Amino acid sequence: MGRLDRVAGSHVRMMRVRRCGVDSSTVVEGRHVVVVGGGIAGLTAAWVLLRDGDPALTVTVLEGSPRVGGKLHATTVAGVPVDEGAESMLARRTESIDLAREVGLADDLQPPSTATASLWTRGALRPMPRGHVMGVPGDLEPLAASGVLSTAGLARIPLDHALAPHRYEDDVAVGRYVAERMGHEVVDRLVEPLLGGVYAGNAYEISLAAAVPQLLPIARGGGSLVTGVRGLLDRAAQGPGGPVFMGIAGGVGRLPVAVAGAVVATGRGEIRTRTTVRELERTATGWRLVTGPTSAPVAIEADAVILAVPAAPAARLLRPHSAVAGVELSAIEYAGMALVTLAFRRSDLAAAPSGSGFLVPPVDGRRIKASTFASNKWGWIDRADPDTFVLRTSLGRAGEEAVLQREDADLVADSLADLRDAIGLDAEPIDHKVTRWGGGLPQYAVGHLGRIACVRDAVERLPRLAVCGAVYQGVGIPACVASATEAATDVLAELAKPLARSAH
């Protein structure tokens, strides 16, 4: 861990001590903004408020769990630092990388050591074919060479050129659109594992407009999907190069801790963990948030509020003030998943697997849906202990919540059994960690963007209140940072206006 991480942890602990025993209304002089939610979106919103706001502005972050970071969390397995949640950031969207640099992690940004992934399908580990957009092929030659599709599946794709144009004026499920143009095998063996790795969802239910927006103009144009994807690939090849993904030495889970440290280091930011907001009330000057047990409520006054929480708690807090926002957010479903991190002695392995890992199409009926060879993928893991090999598996998709209820030992056994079949792994781990992310990933169903537009319109009618997070603009870290930055910027603009001009 870097110095700023240690400072952040120290400040957060100190603040918890300072807040102990507070059971009366908390009034802060000057403009005060409360951010509900201490994940990367909430922490980013707090940082942007303090960075760009008036020097007299103060910010309080309220987080219901015992720690900040949400689904980003760094830990250790067999003494080696690893991520328990997301392990990389999309590098071609710079929001999260810029944030990491701002909070002192510039020297720790590192691209993957290898990005050579495979697909475990049709009974073998096969190379991920190049020349695709989220699994939708634009180049059939590497696809044919990979062996991922059957002869019949490959033969179906060229029919895309002969099909009558079909223009999708509205949204459509990714799986439906791709299957109609290229056949179900492309969806089942290419699109599903890639899209499932991002959303843990079902390609036949996920919105094209929300999840793969770059394909939407092709769908609306109605022409060949192969030709359209090839055009996207050609344009991308002319753009800036560089790595597609970026990690952080010690784990991406260090990022929220560093942002929290930067928030506290301003002297105007406070973070309270184990503090769940039960109610949100309008006042003459802004908002009142009620925390604490019903027998001893704690009221916190705020000039403005940012809700950086998942859809369900956001709906609960917004419903008394906007039935539309409450109803629309309540309709959004979430998927859960489990991550199993395994550490092995290299000397126990007949041969360490090569590449960055593999994805598993659901159609193949395996127990795991992916495996990442973390020691291969991230140089800092290998350097931390060259004698230990770390990998992780993921289990569970939308509709498979029962997986999360299984014992740790069962999930480890399932992972080892599939790894034995996939890569011939025949060794016992020296350490393991099972992490469950119940309801961790919002599902972008068909029509999601329209639903979010309704929510935003409703929230804009509420004075000095904004929302942000994975449910609104994308589930990736850069998208969450962008969503939080937008919310903070909107709140600062609202605070610059007299309250009467932005009320009801």
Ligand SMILES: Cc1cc2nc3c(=O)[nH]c(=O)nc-3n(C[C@H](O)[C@H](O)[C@H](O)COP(=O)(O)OP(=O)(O)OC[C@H]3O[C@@H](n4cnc5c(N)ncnc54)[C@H](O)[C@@H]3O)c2cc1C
Contents of the next structure:
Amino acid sequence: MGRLDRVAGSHVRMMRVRRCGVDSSTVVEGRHVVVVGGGIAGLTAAWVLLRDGDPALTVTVLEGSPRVGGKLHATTVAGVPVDEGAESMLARRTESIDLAREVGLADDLQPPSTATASLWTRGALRPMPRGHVMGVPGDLEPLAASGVLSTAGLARIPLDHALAPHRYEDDVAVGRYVAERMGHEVVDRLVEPLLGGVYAGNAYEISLAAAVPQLLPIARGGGSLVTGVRGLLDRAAQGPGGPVFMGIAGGVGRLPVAVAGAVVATGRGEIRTRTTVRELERTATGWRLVTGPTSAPVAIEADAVILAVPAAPAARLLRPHSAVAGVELSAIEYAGMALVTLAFRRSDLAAAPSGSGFLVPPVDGRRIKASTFASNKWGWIDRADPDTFVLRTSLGRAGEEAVLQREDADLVADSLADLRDAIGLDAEPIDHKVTRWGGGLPQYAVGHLGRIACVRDAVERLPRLAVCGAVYQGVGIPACVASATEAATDVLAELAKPLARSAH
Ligand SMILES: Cc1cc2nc3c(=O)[nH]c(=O)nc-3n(C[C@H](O)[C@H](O)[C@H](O)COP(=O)(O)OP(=O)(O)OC[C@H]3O[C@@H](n4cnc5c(N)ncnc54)[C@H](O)[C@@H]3O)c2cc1C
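Now show the form predicted together with the named molecule, given that the preceding structure was the form predicted alone.
And the full complex, kicking off with our chain again.
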């Protein structure tokens, strides 16, 4: 009846059974953890399980799409390697850099060649003023010199010192808090584009506690925001220094591929792509995951499960086991956006753009919301082909999903039109690639941390199950790596307990 198969070095017994309407099943000998989702979070969780777990532990990653990496993906445009999704990692948080070193990418870590960004606002490209935290100024001199704000907008800021203290006990939208202290123009022309660069969201809806927690103690204290931000900047100046961001030669998209390689190289890890998990069932010893078409379902047994998928699939899988987790996760919205990567022959450009790129405040009503001059920003792109200049633009943010429906040619034309207005770029690209990221970034709305606390509380009641990924404690790569490490560590601790305590 059963046949013994060898998968990634571990012995896996495949047997046909009929249980709960499922007619085939994979039963794994020894402790077996299944990770659902092969983005950076799921792959990191798998790696940490194998690195820190019992040497007999086996891990299977089930990824619905044809490739691993999720929002991290390296590609080529005009033969030049570029990232199609995330392109840089915050270096002040070391989790993703440590991971890159562990999986053999230490020599490929590279900081940006330039961090000189601009804002395209009020009809001109203006230098990004120094001395701010997520666009909230702590130093008014460079802000005044930049011309980013109107005279009236600039004059409104010092009122912050005179306002009666208002203590925010609860969470508040970043935009509302900053506008109350410093006026709307600071939000619309500074905070909105910077926050939009991370969340592709709306500053008047995004949670201060979840998205800019550094400002929370200032909001709770109720006093001057300018003074509070200046204090943060002074403390940061005394910090360790070094690059704020880091990239990987060949693209940050190489990171999940390297982690997947490390998982498989243990001989105890298997990664299955094109395998969407449709259902999760409790069993006496753990969990059963149902994949495959409804007409021929395939069940996979696991002692423990880690869900490393976005909110909607996590909600669907968890709903039968926790109504609370299902409801709370379903309520989290996502922003979609399109990225247009354009390659130009340098000799076609009157002058190559300078700096790392520019952000565009939505209030200016342009088509693009940012442009990154990839060939300037990343030395490895420039070195790959010095005769080609690569840049990318992004279009769309929360609530603008219609952008994703537009033809490639229209998105390219819009990008070129805005680039012509912003930087005088007037050349035909030699190649382009349009990437649509539907459901790209979870929106951390006001109250997000409370919502996530409810989800975590509900998940903790489910034995040998953990969750991780961008929706929980930060959308950035280091935060995803951190949440995955925590999930794997929790699962290993649970597996170490006697079975009876956590069994169904
Ligand atoms: C365009 C863009 C640019 C970004 N830029 C940066 C940046 O420069 N720096 C930075 O730090 N962060 C950036 N981010 C954010 C960051 O890339 C993501 O938050 C992070 O990669 C998410 O990782 P994840 O593993 O949590 O989720 P994902 O990458 O979404 O991976 C989840 C995986 O689960 C799979 N899946 C879903 N449902 C199922 C199922 N039922 N069964 C099996 N598999 C399933 C999906 O196919 C996917 O591969 C960017 C995001 C986007 C969209």
